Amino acid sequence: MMKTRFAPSPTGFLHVGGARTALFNWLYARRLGGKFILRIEDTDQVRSTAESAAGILQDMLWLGLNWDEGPQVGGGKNEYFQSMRLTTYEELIQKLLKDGRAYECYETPEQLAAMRAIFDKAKRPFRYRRAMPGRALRTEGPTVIRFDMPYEDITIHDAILGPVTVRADEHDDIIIRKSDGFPTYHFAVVADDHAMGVTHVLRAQEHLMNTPKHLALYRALGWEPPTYAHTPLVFNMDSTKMSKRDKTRAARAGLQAYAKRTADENYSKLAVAAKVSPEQIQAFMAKKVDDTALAATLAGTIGLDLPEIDVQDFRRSGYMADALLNFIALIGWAPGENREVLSRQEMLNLFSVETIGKTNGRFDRKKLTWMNGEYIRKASMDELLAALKSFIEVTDYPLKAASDAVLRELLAMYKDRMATFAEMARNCGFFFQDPVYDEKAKSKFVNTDEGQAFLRQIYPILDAVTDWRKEALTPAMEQILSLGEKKGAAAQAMRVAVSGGAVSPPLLETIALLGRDKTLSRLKAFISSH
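Isolated chain model, in the form predicted on its own, this chain only:
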């Protein structure tokens, strides 16, 4: 049976580029009636965490990329975590040692650095080979095991890029078991793809130069390799690779502007507000640490939005899962006929490896925002409510306490005037807490003699209304709209007083949902202050 797989390392959240790889594998398997495997490659004991693994599973499920085999589905409980498969790897490594295809190495990091320095001085690339001079003799310290790479040209028959040949002198003897006893990525991925029956491997082009190593391991172990297809990378619009470091770069730029603007050059005030030490901030700014969690904390403290990179970032920014999937599918894949907004079923019907391009794609955030708005406007109210509640789960906006009935009313108000749920959440905050007033709007519409006169006329009109349903409020609103020489001028003063700004959903729906007490108290507060 045809099988694809997605095998992320749990060293952080799921990168949106990884999500695209998962999507392509999922589409390919579903399109051809195969199976899609999810495997967690957690052999990096220093960087891998259970929290990251759980987050990846959560992100995959949020995207709707369900797997046929993997954690919680099929097989044994831990079969799809590499850290639980050490016995299998060790048996295979011992076979390679016995067959003379692998060997022990004893160099310390310092010795390896000295060997590299010799090659650097000779302006030659460092390639560790079994027959090279200067290899260390057996020691009592920890050892690694290397694979004896054949000295020959190796051609990859790639389903996207065509034949790609790597010359013999570009190979080196890769480490397949580290000194801590864990296998390296190169070995574990081959062992697991074979054991799990993977027939097709779709992965990013950054792995292309790893493939000759994997093909050589397949041959040494006597196995048939899968079909490989290397997809284009995901780049920013400025042609830089889309990376998690984009967050730290943006944070540093924002912090430099903050320090200049506030004269907080040593970041002492920021340290207090962010509850970190000035030394931590200074180390971050000096690029001595690349801590994305610290970057997020500092950015949040100064009100700086960092670029979305991980799937969770986009979820917290209020994008719909289907919109994000649709958008990332088109980065490097051309479904034909200039199609853009595609349902999941349409993607399944149209997807093929042959229609994946060779050149790197661009992540156009403006286009994603536009597409998300299209999805919002086309969605049913039930679909929108489910998506909004998923957004609320991972954010801390005031609408967290709202009932489903209130959320439905808000969605009806904002559906045609928002591109993301975060945009709606920011704009509807005044329904749940005191508004943050737009000073320009206050000066123009409220803090004037005319504005105050309007509010004094409006208050008794609304105070006389006891039934606060829209139908009962309609006559009062019509009366308010007729005040003054210019139709709507009074209503604009009222809008600023109750919502905080000059733009809001229709005023009748706004005050009906806001409620009688909040509406009247906000009007009264402005009247009393003048």
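So the form predicted on its own is up there; where is the form predicted in complex with the RNA?
Just the single chain follows, nothing else.
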């Protein structure tokens, strides 16, 4: 049985890069009729959290990347959390110890750092080996167990990169059991991939140099290693690594500009608006803390968009899961025949490891946005509504209170003119609350002699309409559009009065949904106030 797995460590949110790895594994397993396993690698007791694990599961489900084995599916209840499998690792480690393939070490972290420093200074690579001189003697203190790497060249037969050989003198004896008794990543992956029957490992290229270690471990344990395939990496457009730090960096830059703009140097006004203490903000700005949640709230209060990095960031920004997946798949993979917009099923039909490329890619948000628009336009109304509601669940816009019926009306109106749900959410606020009037639009279209004349003509036309359904409103709207020299000359004045700005969906649909009272009162307010 062919099996792939995605094995994130629960030390944060699910990153887009991780999502791509998960997708590739998911596609690969589904394509070949195998099984897809989800395993939580929580061997780092300090950094792993249960909340993070829960968040990752939730994001995987939002993306629609379901697993055949893993938390909540198949097997015992905690079988897919490494922290629950300690006895398994211990037995294996004891076996290696007995076979003489592993040994205890007594250096403290400080001693190791000092040894490394000496080599660094001499510009020589430091490799810990069993036979090296100067190893610490047995002590009472905590010990660590290392694997005795064989002194031989090791060749990885990578399904994407081809053969890659690492010379014998490049290896070092990796730690397989930490002093807290937990296995290290290197040991736990090998033990689990074997135990769970994983046959194909698709992981990011940053793991390439780990592979010889894993291969040696398989051999020492007498096991058949899986097929490895290392995927190219994904970077920001400026070729920096995509990381949560991008968010704090962007927030700091935006906040600095805000402080200058609004003369709020010590962030006292912002602190009040964001409901946090000024000290917190100052500590954040001074880079004393790297709190991404704080960065998000602060950015939110000054209307600053932070770069999306984690899967949930994209959800909050109003991207559809399928569009994100489709876009992400195309970095490093091309289905051929110039195909780009692919449904999940089409991706499944076309996917293969052979068609994954070797070159690192960059994350072009503009193309993602375009792709999301494509998905929005081709989605059915039911699909769109479901996706929109999943967006509404995690955000807080005025349309949060809208009924399904109203949401459907809005979607019909905005479908062709939005690239993300957030875009619609920002633009449709005037349906739910008084518009924030755009002063420039007002002075250009409303507070002019012509604009006033139009509004005075428009009001009675609409006031005469009692049946406010779209069909009944159509003749009145036609009449309004025919006002003035050229067709539609009066539209902008009405648009500004009704929506607050120079841009909105077509007026007929807009006022039909807005309702008679609000439409008329907004028009009237502009006539009488001038």
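Bear in mind the structure is a predicted one, so any value in this text is a computation, not a measurement. Basically, rigid core = biggest C-alpha set you can superpose within 1.5 Å across the two forms. Numbering follows the first chain given and starts at 1.
A movement of the C-alpha atom of P435 reaching 2 angstroms or beyond is seen between the two forms when the two forms are aligned on their rigid core. Comparing the forms between the two forms on their rigid core, the Cα displacement of A53 stays under 2 Å.
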